[in-house]
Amino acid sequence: MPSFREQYENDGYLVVKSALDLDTAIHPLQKAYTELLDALTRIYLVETDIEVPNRFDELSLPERFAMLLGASRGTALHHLDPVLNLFVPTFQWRKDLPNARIPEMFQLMVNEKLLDLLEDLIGPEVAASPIYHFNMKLSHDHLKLADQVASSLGADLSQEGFYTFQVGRTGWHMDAISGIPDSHGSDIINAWIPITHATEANGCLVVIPGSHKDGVQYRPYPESLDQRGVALPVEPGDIVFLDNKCLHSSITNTSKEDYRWAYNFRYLKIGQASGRPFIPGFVARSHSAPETELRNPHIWSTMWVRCLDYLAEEGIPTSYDGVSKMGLEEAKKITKHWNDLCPNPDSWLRLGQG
């Protein structure tokens, strides 16, 4: 039987069943993040003078989240997932809101069982990429509720840049294309972690086995991908590992009321280019220099605050469209500039402070 690494290298993806303990890894994040989402919902409802339902706590989580999307006019996603949304020209950074980089998320990122599996795949020197995503795929009825709330405020959620990617169907893509070109040779792994079950009805991942072997491919992709895709239904506790160049998508959530909630975190070998050097990554595991590992979630969240403060003031070095048009030498210059500016957590904490 092939090893995990052999399966991963051959197929470009790997599903590890029951890899994470539900009680220590999944449920704490699920509870804490639900409390965060509920707090944000109430804040936006009050700010926009939308009456908070009398039985708000009795609404389902996707109903409450849909109200958050509508009341925030979609911009709550800027706060929850700035990695993509900072490319939106109307990006809003609101430091007055509860920090979305919560300790329970960080603890999942550095979970020892997760890092053990990553070490098996890419070796003992593992960096946590600054790229991560929160996705909650909603049903048609829940998306309709979000649209109704937004419409009452004169907003059109379809105009929000990455809205569909984050809460609706995700089209075919490979993660590598979102990183500036000097990262195309890096060994980057996406650890896709479901918080709820992911089924073919509520929007599980679909992959093209072996597609990572063809190198970086930009859109448009062949129409035949839908027929070639392999669906990956998974349960909480499972992990899907994806090569950065593996073509994948997610199915539309066709269920009546179900939803699919997942996070994906990226990892790579220490010293390689992450593709997004202007946001903060960190050392997750190092056998050669264990003292460099970051284990304090509050330092990590403050690194993000300093970074987003700085980028909101100074801007980012490229646009999302500019990433695919950028030359290799320009990419290397951007990465070197940011590696020199912020080589470690302390330098991210000092960013923009004087």
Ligand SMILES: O=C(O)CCC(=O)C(=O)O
The other form holds:
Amino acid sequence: MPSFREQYENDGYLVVKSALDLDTAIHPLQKAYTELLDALTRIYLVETDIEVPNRFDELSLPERFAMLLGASRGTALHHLDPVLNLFVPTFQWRKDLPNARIPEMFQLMVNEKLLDLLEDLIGPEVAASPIYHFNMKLSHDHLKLADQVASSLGADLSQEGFYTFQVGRTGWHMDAISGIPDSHGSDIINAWIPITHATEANGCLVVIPGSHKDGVQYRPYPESLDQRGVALPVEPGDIVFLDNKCLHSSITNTSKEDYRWAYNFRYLKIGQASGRPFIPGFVARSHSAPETELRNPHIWSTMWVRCLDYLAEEGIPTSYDGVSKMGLEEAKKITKHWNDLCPNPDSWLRLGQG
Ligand SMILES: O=C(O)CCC(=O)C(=O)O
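Switch from the form predicted on its own, shown above, to the form predicted in complex with this ligand and output its structure.
Let us now look at the entire complex, which starts with that chain.
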């Protein structure tokens, strides 16, 4: 039987079944994030004067989330997942909303079992990349509800930059192409963690085994990928690890009313380039310098607040299209600038503080 590391290196992905304890790792985040989503929904409904349904609490989670998408004109996704959305020209940073980097999310990012598995795959010095995503894939009916609420406000959700990626089908890509090019040689792992079950009906991941061996490939990808893809149905507690050069996508949620909720957190070897140096990562596990490991969730969320404040003022160093067109020397310059500006958590906390 090949080891996890051998399977991961050979296939470019690895599924570890029942890796995480539901009661201590998954359910606390599921509960706290549901409360966050509900709070945001209520705030946006009040702000837009959309009548709060009498029995709001009796609506299903995907219905409530669809109302949030509609009432916020899609911009709640900017708040929940700024990592991609800060590239959108209309990016809205709303510091007045409840913080989206909640402690329960941080606790999952530094879960010991998760870090042990990462250590098996990339070695003992593990950085949490600043790149993370929250994806809740909705059924056709729930997407329609979101559209109806948005169009009552004159908004068109299809115009939102990364809307489909976050709530609809995710097209074929490899994660490496969304990082500036000095990160292409980094050992970056995507830990994809389902909160609900993920099935072929509700939008699970699909991978092309072995595709990571062909190096960085930009779009367009061959149409044959749809035939060659291997679907990865998983349950809460399982983890899918993806090499950042593994081609993957996710299927359209064709269910009647099911939804598929997952987070993915990226990790890399400490000292390597993350591809997004202008947002904050941290040391997740270090055997050589354990005192540098970040364990306080509030420090992490404040690092993000300071960073987003700063970027809202100063702008970001590249556009999304610019990422794929950027030369290696420019990428190295940007990474060096940010590594010098923010070498550790305290310097992120000081960012923009005069
Ligand atoms: O969860 C998903 O559907 C897609 C996630 C993904 O492909 C990514 O974050 O790179």
